[in-house]
Amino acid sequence: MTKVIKILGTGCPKCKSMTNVVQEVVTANQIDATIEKVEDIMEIMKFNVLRTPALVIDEEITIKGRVPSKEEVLALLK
């Protein structure tokens, strides 16, 4: 089943770092997932997130306000 991953953030350096980490983990581990970047502040507010970047996996907020390690992302996706 394809996972839906959303990265919430307005395009700041931390948001870009999180995007890179998630893409690397998905590619390296051949995880069936779609990655969406959500940069619209109104869309981000719908998730009730005050600090970005935030990682949403299948509509569940898993990380907010920091860039996770590759190991942490992999654990969340398994």
The other form holds:
Amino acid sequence: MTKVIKILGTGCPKCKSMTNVVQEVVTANQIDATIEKVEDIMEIMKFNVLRTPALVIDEEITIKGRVPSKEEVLALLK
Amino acid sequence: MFNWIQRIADWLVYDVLNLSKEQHLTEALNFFIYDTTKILILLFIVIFFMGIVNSYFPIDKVKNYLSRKKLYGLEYFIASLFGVVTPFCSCSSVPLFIGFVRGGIPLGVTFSFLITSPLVNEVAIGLFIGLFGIKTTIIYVVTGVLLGTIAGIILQNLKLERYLTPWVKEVLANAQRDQDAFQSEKLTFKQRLPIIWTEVIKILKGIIPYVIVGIAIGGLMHGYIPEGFFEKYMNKDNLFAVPIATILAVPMYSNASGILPVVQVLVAKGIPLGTAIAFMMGVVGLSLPEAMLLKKVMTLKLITIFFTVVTLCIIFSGFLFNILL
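Target state, the form predicted in complex with its partner chain; input state, the form predicted alone:
Every chain and every other molecule in the complex is listed next, the one we just looked at coming first.
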């Protein structure tokens, strides 16, 4: 099943590096997933996060306020 | 406590590089190695310690605590205190602001947090200990917390809700003192450690270049500006010094790591500590990029009032410092 990955962030440097990490992991491991960047603050607030960037996988918040390592993202996607 | 670093610096400069003592450049290099090593070690310790605190005390818990408890005025102080342990990234300021407002936390309390969070952060504390010593650091932290508390109370009493942007007003109208369920990470200390470690390394990597450049510039200034140079222009009796230093500092968006070592030299050369601290607080606490981000939730008028109140509080504490120290 295709996983739905959302990256919540208003466009700060940390959010960009999270996107890069996730993108690399998905490509390198050929994971079936869509990556969506959520930059609209109203949309972000629906997820009830206080710190960005946040990583949402299949509507579940997994990481908040920090940039994860590739290994961490891979573990979350498996 | 740091004698061993001095010994390493001596060994490197006199033995390994074989430079002769008592030469201006040699002494400067020795001082530079000593200072950089000491400050980086202190930064590492403070950032690591704050990382542990923050891992167990995440912002979601803080928010729920503040919206749950009736604290009879103490909430400003507590919000300000929480600001110290929470690392602040200006890109988080908007979601944080909305989250607080939605949780039914009064605007003034939210401001208390927003003021202290960047003002008293782990990087500033680490640098302060290294450059000015423990006593000045404690004074800085206490002042920062009190400043956040008092400015928050003032802002609350100005009834500023009407100056929020319309969509935030809507959020405010629907605010409830709810317990937002948040997915907290249930991890053991062993599991948390690598995460904290990665963060610490990331923060350090980000600031090391600034620290080194700052100390190098400071070192150069140290050698070329005569003792007491600034005393003529910026002594304690000059009433304009503190306001001018603060107002100059507000639009500056330099991170503390680059500017603090330079400020330390300015103090050594005769700028009163209160004036210097007011300058520091202006640089670290308020910045234009932050104002730009806050425009999403506040009208220009509210941002102006917010910045003005905080600036006045900073100027006031600068004067207070100059009288007390």
